[in-house]
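The chain below stands alone, shown as structure tokens; this is the form predicted on its own.
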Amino acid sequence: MLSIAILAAGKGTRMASSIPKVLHEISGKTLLERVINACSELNPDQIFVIIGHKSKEVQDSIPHSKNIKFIIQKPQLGTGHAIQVLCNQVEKNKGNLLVLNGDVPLITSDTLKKLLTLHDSKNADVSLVTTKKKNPHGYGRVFIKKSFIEKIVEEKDCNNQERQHLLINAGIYCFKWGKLSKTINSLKSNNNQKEIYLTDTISLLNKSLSLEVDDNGELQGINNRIQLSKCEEIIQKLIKEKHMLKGVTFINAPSCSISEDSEIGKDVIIEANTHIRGNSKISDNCVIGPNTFIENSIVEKNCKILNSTVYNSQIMDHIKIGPYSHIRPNCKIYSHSKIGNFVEIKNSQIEDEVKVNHLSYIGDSIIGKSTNIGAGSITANFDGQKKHQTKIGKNSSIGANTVLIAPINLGESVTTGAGSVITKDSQDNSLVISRPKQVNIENWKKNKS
């Protein structure tokens, strides 16, 4: 039986934030979510999340799951106290208990599997992940004697000689839960921090083993925004390298960010300062950027998106967007269309070969195939209380500065005069003009008073 305990009760004072530390995000996922995801791949029987500071916020951040249970730790008196609370509340202390910190978000399931394998193969009482750091400041030092861990000394309790030791504790443990339960309540807070340390169990258990791994960033803990940024850099580097090896070109990789859940096809060029977030998919032969933001959207093959933003929308193949276009949620733009300078589109369907070239707003609309929207045209979709739809048939030509007052339905092959304010439906093959007659007053002099 495998149980997992994730320590997530701390306030995270050094984050200087009103948000609980474990709810800060890296690449769109909270620190706690990342740890839970790594654990889930182990198929545990139960996961305990030990919470304290702003416990409701932390609990609400995790989707409901039958095998995730929450344990309240109040007050927070250290890592050992957290496990004391757990052991006192859970009667069935059988099998292995894997203990992780909710602020070590880059831990991988592969490393956790290696720890479990070592623990079971050597029949250890406790096994823990360790690594050597060139600068071990802030970490507990691990001392090994005859293949077993003799003791762990926390940074603030180290003497000068112990501080020179490079092998550190990563804060990831696998215990025989039955043996841990017999010793956990004997831990005391007789240290400089006046906290109950989980590491003190090491000297109380007979067979303590170390799984030493390379310091590749996977074990980076987060106590402040600098370390949060460092983890973001680590994960972004891994994501972009993965895409580059699969045929994606980054013109300036450090200036870009890509979510883990995004897919990018072959021969895509990602220009500088481009950000692809959420569950986005970019198909083959696209050019994205520079200065472009895409979130939860699908972009099909051979598209070019320049200096623009796209949210929750579907962009079909051979489409050019930008510069400075804003595609808002629930848009579907069909093949060979062009969305140009300073155009905003929202909740609309744009059929094949449509041109919305510049300075227009298209909202809550269906625009037919091969229609041209002239510069400065607007679909006035809001009447002060409700949003209404505009429909324009195929092969239509909307003159510059046309205002279409929704709800309105224009037929196919309709032409509107420039500067018209259209309030009534029209039939196919119509010319629609609605504007006041021009008046020229000759020999008029401006009043200079």
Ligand code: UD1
Contents of the next structure:
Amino acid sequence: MLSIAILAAGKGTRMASSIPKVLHEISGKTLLERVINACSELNPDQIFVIIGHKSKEVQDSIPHSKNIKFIIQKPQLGTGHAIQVLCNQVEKNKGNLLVLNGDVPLITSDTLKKLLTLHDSKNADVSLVTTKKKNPHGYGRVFIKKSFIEKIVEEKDCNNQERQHLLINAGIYCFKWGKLSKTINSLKSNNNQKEIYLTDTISLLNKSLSLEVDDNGELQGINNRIQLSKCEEIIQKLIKEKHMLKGVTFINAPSCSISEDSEIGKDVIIEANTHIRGNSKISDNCVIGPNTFIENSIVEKNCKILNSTVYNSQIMDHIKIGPYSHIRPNCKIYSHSKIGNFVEIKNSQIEDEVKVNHLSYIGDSIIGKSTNIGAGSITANFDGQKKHQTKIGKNSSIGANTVLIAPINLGESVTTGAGSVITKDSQDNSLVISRPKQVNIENWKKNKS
Ligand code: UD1
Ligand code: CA
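Now that we've seen the form predicted on its own, could you pull up the form predicted in complex with the ligand?
Shown next: the complete complex, the earlier chain at its head.
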């Protein structure tokens, strides 16, 4: 039987934040979510999340799940105290208990599996993940004697010699839960931090083993924002390198960020300062950026998006967007269309081969195939209370600076005169024009003087 405890009750004072530490995010996911995801891959029987500081916020951040239970630790007297609270609340302390610090977010299920395998195959009382750090500052130092761990000494309790020791405790442990329960209540807080340390159980248990892994960034703990940023860098490097090996070119990789859940096709070029977030998909042969932000959107093949922002939308193939366009949620833009300079589109369907080239706002609209929207044209979709729809049929030509007052339905092959304010629906093939006739008053200047 496998149970897991995730320690997430601390405030995270060193983050200098009003948000609990485990709710800070890296690459769009909270630290806690990441640890839970790694644990879930082990199919545990139950996961206990120990919460305390801002417990409601932490609990609410996790979607309801049958095998996740929350244990309240108040006050928070240390990592050992957290596990005391757990052991005293749960009746059956059977099988293995895997304990993870909630602030070590890059831990992989592979490493956890290795820990469990070592623990079971060697029949250990406790096994924990260690690594040698060039700079071990801040971590507990792990001392091994005759292949068993003798003790862990926290940074603040180290003497000068112990502080030089490079093998550190990653904060990830597998215990025989029955044995842990018998020793956990004897932990004391007679140390420099006056905390009850979980790490003190090691010297109380008989057979303590170390799974030493390479220091590849996976075990980076987060106590402050410098370490938060370090983890972001580590994860982004991994994500981008994965895409590079699958055929994506990054022109300036360090300036770009890609979410884990985004897909990118072959021969896509990601230019500098481009960010692809959420659940996005970029298909083959697109050029994205520079300076582009895409979130929760699908971009089909052969698109070029430059200096633009796209949210929750679908961009079909062979489309050019930008520079400086803003595609707001709920847009579907069909093949071979062109959305040009300084254009905003929201909740609209733009059919094939449409051109909206310059300085337009299109909201709540359906624009038919091959229609051209002249420079500066605007759909006036809001009457102060409600949003209304604009429909323009195919092959239409909207003159520059047309204002379309919605709700409005222009037919197919309609032309509007430049500068018109259109308030009434029109038939197919009409010329629609609404502007005062031009008056030329001759010799005007001469008469005035
Ligand atoms: C801890 C370890 C240290 C290890 C390091 C790895 C102890 C005593 N020390 O130190 O050996 O090298 O992690 O990153 O365990 N928490 C609670 N309740 C509490 C206190 C803490 O749930 O009462 C949670 C925190 O929210 C955090 C985790 O436990 O997620 C670790 O606590 P933290 O104070 O960050 O421990 P470290 O000083 O980093
Ligand atoms: Ca920590």
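Only the largest set of C-alpha atoms that superpose within 1.5 Å between the two forms is called the rigid core. The model shown is predicted, which means the values in this text are computed figures rather than measured ones. Numbering follows the first chain given and starts at 1.
- Once you line up the core between these two forms, the Cα of residue 18 stays within less than 2 Å of where it was.
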